[in-house]
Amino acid sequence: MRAALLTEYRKLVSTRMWWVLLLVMVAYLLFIAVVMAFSLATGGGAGGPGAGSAAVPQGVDAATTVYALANPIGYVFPLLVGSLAFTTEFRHRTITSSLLVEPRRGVLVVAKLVSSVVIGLVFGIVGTASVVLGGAPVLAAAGDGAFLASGDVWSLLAWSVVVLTLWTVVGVAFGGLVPNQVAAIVVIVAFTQFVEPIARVVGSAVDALSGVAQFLPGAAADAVLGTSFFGGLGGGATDLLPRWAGLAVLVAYALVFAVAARSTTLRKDIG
C-alpha cells in the first residue's frame, strides 16, 4: 500500500495542471473576496446605505461570510484537480500500466483517494488564505474590522481547509466513476456553477424542498462551516445540517462514488 500511495501521489504532482488550477483558484478567490468584502462593508457597515438592515451581515458575521467563500465559490477547483487522478490516466491510457503495477483494483482506488489528501490540503490552505488576503484588508479599511483575532473566525478557517481537502477526495472518486476527462470536467463545472447554486436558492425559498437541499454536497459543506452563502439568496430561511452530519454527507458522497467506480469503471477489462 505504501508503494501505491507514493506512486499515486507522484502522478498527481508530476503534471503542471494541478498548480495551474491552484493559481487560477487564487486569482479567482482573491477577486471574489475583495468584491464581496467591499459590498458588505459599504452596504452593511456603520453609516453605509444598508446600515441597520438585518439582511446584510455586519461585524464578525460579515467577516465569516467573506472567509467562507472558498467553499461555495472555489470548491470547483479541488474537485477538478481530484478528478484528474483518474481521468488523466484514461485519457493518456496509462491506466493499463498502473494496473499492471498494482493489479488489485480496490487498492488502486484507495491509494488514489488517500494520496489526494496531501494536494487537497494544499488547495485547502491556499484557497482559504486567498479569501482572507483578499477580504481582510477591505473589511479592516471600509468595514467593522477583519476580526482575525476571533476564535470563531479561526474555527471557520480551519474547517474551510478540511472541507476543501474533502472536495479533492470527492473529485478523485467522481473521476473514477466518470473516467472521460471532458465529460467529467463538463459535469463538475455545470453542477458547481449552475445546477447546485440554482437548486440551493430554490430550496431556500421553497419550504417543501429545503429538506432535500440540505443534502446537496455544497450545502453539506456549508453545514461543516456553519454558514451558507447561497441559501440566503433565495429570500428564505436557511436550515443547515449539524456539522457532524455535513461531514458524514461529504464522506458518503466520496464513498458512494468510489464504490460505484470500483463496481463499474474498474470492473471492466481495460486494455
The other form holds:
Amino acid sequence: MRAALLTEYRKLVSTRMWWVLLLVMVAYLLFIAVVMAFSLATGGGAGGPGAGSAAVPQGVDAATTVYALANPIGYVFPLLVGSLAFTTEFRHRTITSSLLVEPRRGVLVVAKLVSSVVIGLVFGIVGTASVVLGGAPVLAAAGDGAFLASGDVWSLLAWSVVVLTLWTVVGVAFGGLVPNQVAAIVVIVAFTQFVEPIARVVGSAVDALSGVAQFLPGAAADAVLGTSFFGGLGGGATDLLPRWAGLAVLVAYALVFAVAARSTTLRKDIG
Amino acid sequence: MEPAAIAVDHLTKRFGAVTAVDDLSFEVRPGAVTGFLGPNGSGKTTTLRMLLGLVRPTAGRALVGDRPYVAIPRPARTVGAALEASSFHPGRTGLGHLRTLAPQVGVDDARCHEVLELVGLVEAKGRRVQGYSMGMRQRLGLASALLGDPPVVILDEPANGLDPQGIVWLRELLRLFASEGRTILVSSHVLAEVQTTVDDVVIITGGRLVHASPLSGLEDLAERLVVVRTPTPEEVERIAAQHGWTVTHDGGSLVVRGATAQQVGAEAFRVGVELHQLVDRSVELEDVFLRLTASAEDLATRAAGTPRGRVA
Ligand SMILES: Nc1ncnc2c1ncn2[C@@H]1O[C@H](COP(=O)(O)OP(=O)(O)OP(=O)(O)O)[C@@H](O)[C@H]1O
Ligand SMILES: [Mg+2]
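Output block for the form predicted together with the partner chain, input the form predicted alone:
Below is the entire complex, every chain and molecule, led by the chain shown above.
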C-alpha cells in the first residue's frame, strides 16, 4: 500500500493541472475575500448573494465570515483536482499501465483516495491562507480588525483546511464514478455553482425541505465550519447539522462514490 | 529468475455480438520467443488483455506460471507488458512516466534511468511525452515493461513505428532475453516482421487458433515448388505422375509441386532424363501465414457472397 500511495502521489504531481487549478483558486479566493471584507467592513450591502439583508456581521463575526469563504466559494477547486485522479487515467488510457503494476483494483481506489489527502491539504492550506491574505488587511484597515489572535478564528481556519481536504477526497471518488473527464468537470461545476446553491436556497425557504437540504454536501461542509454562507449571510433559517455529523456526511459521500466507482467503472473491462 | 510459462486455456471473450476470442488454447514456453500472429481484429490484443487481467474472459482462463496475473504479488516483477503505444499522459516526461510506476514495480530511480538507456531514450527522457514520436512511445512502453527486469515479457505489436535499426535492435534484445531463459510473447499482424526473431508461432484468426508450432512446423506447411527446365517435358511429367507430384507449365519451365529439388533430380538421374535447370523455389512463409489466416474469413465471405439456390 505504501508503494501504491507513492505511485498515486507521483501521478498527481508529475502533471501541470494541479498547480494551474491551485493558482486559479488562489486568485479567485483572494479577489472574493477582498470584496467580501470590504463590503462587510464598510457595512454596505454591495456583495455576496445574501447582500441587502438586515444583519451584517460585525467584529469577529465579520472576520469569521470572510475567513470561512474558502469552503463555500472555493470547494469546486479541490473537487476538480481530486476528480482528475481517475479521469486523466481514463482520458489518456494510463489506467492500463496503472492496473498492470497494481491489478488489485480495490487497492488502486483506496490508494487514490488516501494519497489525495496530501494534495487536499495543499489546497486546504493554500485556499484558506488566500482568504486570510485577502481579507485580513482589508478588515484591519477598514473594519473592526482582523482578529488573527482569536482562538475561534484559528479553529475556523483549521476546520476550513480539513473540509477542503475532504472535498479533494470526495472529488477522487466522484471521478471514479464518472471517469469521463469532460462529464465529470461539467457535473462538478454545474452542481457546485448552480444546482446546490439553488437547492439550498429552496431548502432554506421551504421548511419541509430543510431537513433534506442539510444533507447536501455543501451544507455538510458548512456544518463542519459552523457557519453558513447562504444561511448566515441571508439571515435565513437553514439548520446546520452538528459538526461531527457534517464530517460524517462528507466522508459518507466519499465512501458511497468510491464503492460505486469500484463496482461500476473498475469492474469493467479495460481496453 | 524462475522461468514461468504462459498457459491460455479455452479462453473466450464476447463483446455483445462480437466474439473476439473463441475457445482459444495455447502455451508459451520459457527460453524462447513466441510470435502471436493474426490479422487485424483477430483477437490478439484482447487475448493479451485477458492474460494481463485487464479484460474479464467470458469463459476460460489464462495463467502465468501457475496463477492468473491478478494473483501475482508485485506482478510487474514477474511479467513485463507493453500494450498499444500512446497510453501515456502527454504532459509527463518519459522519466516522469517511469517514476510513477517505479514504486509499485519496486525499483528506484536509478533503474528508471537504466531502462531509458537500454531503450535509447536518454536524450529524450526529460521531454514531455507529447513531443515523442511513435517509435519513441513504443520504446517508452518497452522501458515500462522492462522496469522490473521480468522473466516473462509480453509485447503487443512492439515493432510498430520502429525504424529498421530499431527493429534489428529489438530482435537482438528479444533473442538475448530468450537465451537468458525468459518467456517472450510478441504479437504481430505481419509474419515477416517477426520471422527472424521467433522460435515458435501461435497463429489465430477470427479469435480461433489455426496453428501453433515451432517456426519449422510452419515451414513444413509451405508448399514445395521445384522449377525444372528440360528438353523433354513429357518425360518429367511422366516421372511426376508416377510419384503423385503435380506439374504445371510456366513459360519454358515446369513447376513441380509436392517434391524437393533433390527428389526430382534423383529421379531424373535414375531414369536418364536430361535437366537444364533444377531449383527449389524459396519457401514463402508469409504465403503460408496468409493461407492459414485467410481461409476462415474467405470461406465466410464466399459463403455469404454465394447467391443462395442460384448455383446452376
Ligand atoms: N472493447 C471492445 N468492445 C467491442 N468490441 C471489441 C472491443 N475490443 C475488441 N473488440 C473486437 O474484438 C475483435 C478483436 O480485437 P483485437 O483488438 O483483440 O484484435 P487484434 O488482433 O489485436 O487486432 P490488431 O492487429 O488490429 O491490433 C475485433 O473485432 C474488435 O472489434
Ligand atoms: Mg491489437
